[in-house]
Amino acid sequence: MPIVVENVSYRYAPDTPLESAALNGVSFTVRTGEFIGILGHTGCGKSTLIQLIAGVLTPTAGRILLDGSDISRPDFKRDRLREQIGIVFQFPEQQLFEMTVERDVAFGPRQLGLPPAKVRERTRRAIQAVGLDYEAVRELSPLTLSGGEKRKAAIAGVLAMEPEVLILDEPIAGLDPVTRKDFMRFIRQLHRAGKTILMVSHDIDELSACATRLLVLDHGELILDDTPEKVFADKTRLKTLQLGVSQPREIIDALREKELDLPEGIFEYEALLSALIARFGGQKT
């Protein structure tokens, strides 16, 4: 299910003294099964972009096509959009509102008018998919869960809609290192299972390890669209954009400056470890 973003622009408060441009002429295509990371400094248009793709906002100019259909057209079926594209906003646990985890996760499917048995089936499957024990949490208040569990429960509510595309806005912001690692392992599992993922994050290391493609925005314009290898190759430009580079890249560059014979272009911890083992010997554990 391709998504085509075609020359899209968006302006806040148009035709007023407060008018400002959030996006200018952005174009790209999301192909089925991709894991796309979206990077850029604060205020560059990342969140606006994903809200446009999810249909939360309507482009000021340009259009967004879902399987060839313009999602902004009056005759486009909005139920189709909600079923095919799921969006998880930053700090989604703050949006949990029902009395129990089960009722919260079931809210979306109930709005689709599904039979009760189908709603229960989707709810159970979604809760289990995020790694929570259905029987253990179904009757609990969402407020009693840990931070990581709350975030998983909120995502389960999106997964219960069974979207083909999952959009995540800073999903690991505010999580401790252990919970962050566990959460990203879960997101990678969803991708391997066939979900198309779009993820906004300031965490260069996580995106470089997970994404198959990176989009870099600057002042509302798409300035880079390539594989992580090619995007991270231009260290100077990334620093100019106030993005920096991954820690493995910094480490390998520092070691190369000491005239150690190590390969260029490394930006993942796994690749860094393999390079160090190959250079100095030893066994990977």
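Numbering follows the first chain given and starts at 1. For clarity, every value in this text was computed on a predicted model and none was experimentally measured. We call the rigid core the largest set of C-alpha positions that still match within 1.5 Å between the two forms. First, how it differs from the form predicted together with the partner chain.
Treated as two rigid bodies, the chain shows a rotation of the smaller part against the larger of 15° between the two forms, based on C-alpha superposition.
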Second form
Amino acid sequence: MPIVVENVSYRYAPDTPLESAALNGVSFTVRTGEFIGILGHTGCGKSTLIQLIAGVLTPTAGRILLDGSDISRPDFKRDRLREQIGIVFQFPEQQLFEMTVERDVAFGPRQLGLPPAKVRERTRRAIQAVGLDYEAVRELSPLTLSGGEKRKAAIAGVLAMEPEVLILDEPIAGLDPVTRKDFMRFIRQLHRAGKTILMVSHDIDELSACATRLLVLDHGELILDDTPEKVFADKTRLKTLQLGVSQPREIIDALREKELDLPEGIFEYEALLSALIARFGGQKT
Amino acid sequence: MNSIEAKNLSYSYEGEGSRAFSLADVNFSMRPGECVALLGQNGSGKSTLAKHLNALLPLQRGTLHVAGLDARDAANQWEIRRKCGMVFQNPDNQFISSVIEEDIAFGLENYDMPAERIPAEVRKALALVGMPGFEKKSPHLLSGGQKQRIALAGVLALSPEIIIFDESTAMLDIQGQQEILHTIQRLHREEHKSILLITHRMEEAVLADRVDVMKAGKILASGTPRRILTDLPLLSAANLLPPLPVRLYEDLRAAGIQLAQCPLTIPELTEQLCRLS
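Return the form predicted together with the partner chain of this protein as a structure block, the form predicted on its own having already been given.
Full assembly next; the chain just shown is listed first.
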């Protein structure tokens, strides 16, 4: 299900003194099965962009085509949109509302009119996927969970919809490190199973390891659109954008600066470890 | 006298559909001027403990003194909040005004500071977070890091002894994270504030004087960053991951490459690796 973003602009509060341009003429195509990481500073337009793609906002100019149909046209069938595109907003825990975690997560699938057994199955799977203990939390009020657990429960509610395209806005911020790893492993599984993923994150380490393509936004414009290898290769550009580099990359760069003979272009942990073993293994220590 | 002294603190969120205990017999203290990092997986009780220190939650069991004030005494509640300020995770929902100076002045007004003294205090607080001249600006037009620093300025205006950062960098971009971390370090070193840093970022925990690890409502361990963050069985028991340099040290060792000392930071790691060659 390709998504075509065609010359899209968005202004908040148009024709008022508070008008501000959030996106300017952004174009790109999301192909089925891609894992796209979206990077950029606070305020660069990342969240606006994904809300447009999810049909939560309507472009002030340009169009967004899902499988060839313009999603902002009145005749677009929006009632099935959430099965096609799921979106996890920032601070999704603010959307929790049901009496129990299970009911909250099941809300979406129930609206789809699925049989109860199927709803239960999807709910259980989604709760486990975010690393919560299904039996321990299902009967709890979501409001009694801790901050991080609430976030997980809210994400489970979107996962339970099993959308073709999953859009995530800073999903792992605020999760503990083990949950982060488990969650990203789960997202990678979804990706391998053919789902399309769009993920906004400041976590360069995770995006380096998972994304097949990166979009970098700056002041509402799409300034880079390439593979992680290519994006991270441009060190001076990254520095001016102050997006930071992954920790493995930082280590390799620091070592290369001290004139240790190591390959360039490494930005994830396993590659770093292999390079160090190749460089230092076998020598006397 | 300790800044924080909690003994046998237990807490349970009441009502239907809640769990047994969120804090179970916690003993916790902080010396004046100490910077303590509090680690633990989601749901381990970090924020529940923090909310006690800020008198946001009433004592159920145990004793707690904050800046010498007994938290059991409801009359101390406002003074405790003044002595122990808190910066939360979401940069967007800590503002009550659309003008920065009014936002920072809010706390001072609530503590009955005479109006003529307020502008000077606001200026001082903005200078402390490295944002002088932002008085008339609007918080919602700032970057994430700037928003958090304004939230911090609102706390600092009340001259607290203790400041709690509850995952205050979690939602920020790299620049914002560094802005906050530098500000925290300056407040710690130059203003001698006691700092409680609740975080999931190991590279932040490394900067603390002491690291405490929570699990299931209890303090599992407490010690120097070096002792705690290199203790793999302990971290694993708490469901935490070691800092990347520690992980690399272990993986290299497994491959027969032994570094002289386990590094905590990237500069330490690169130095050790350079010595190998």
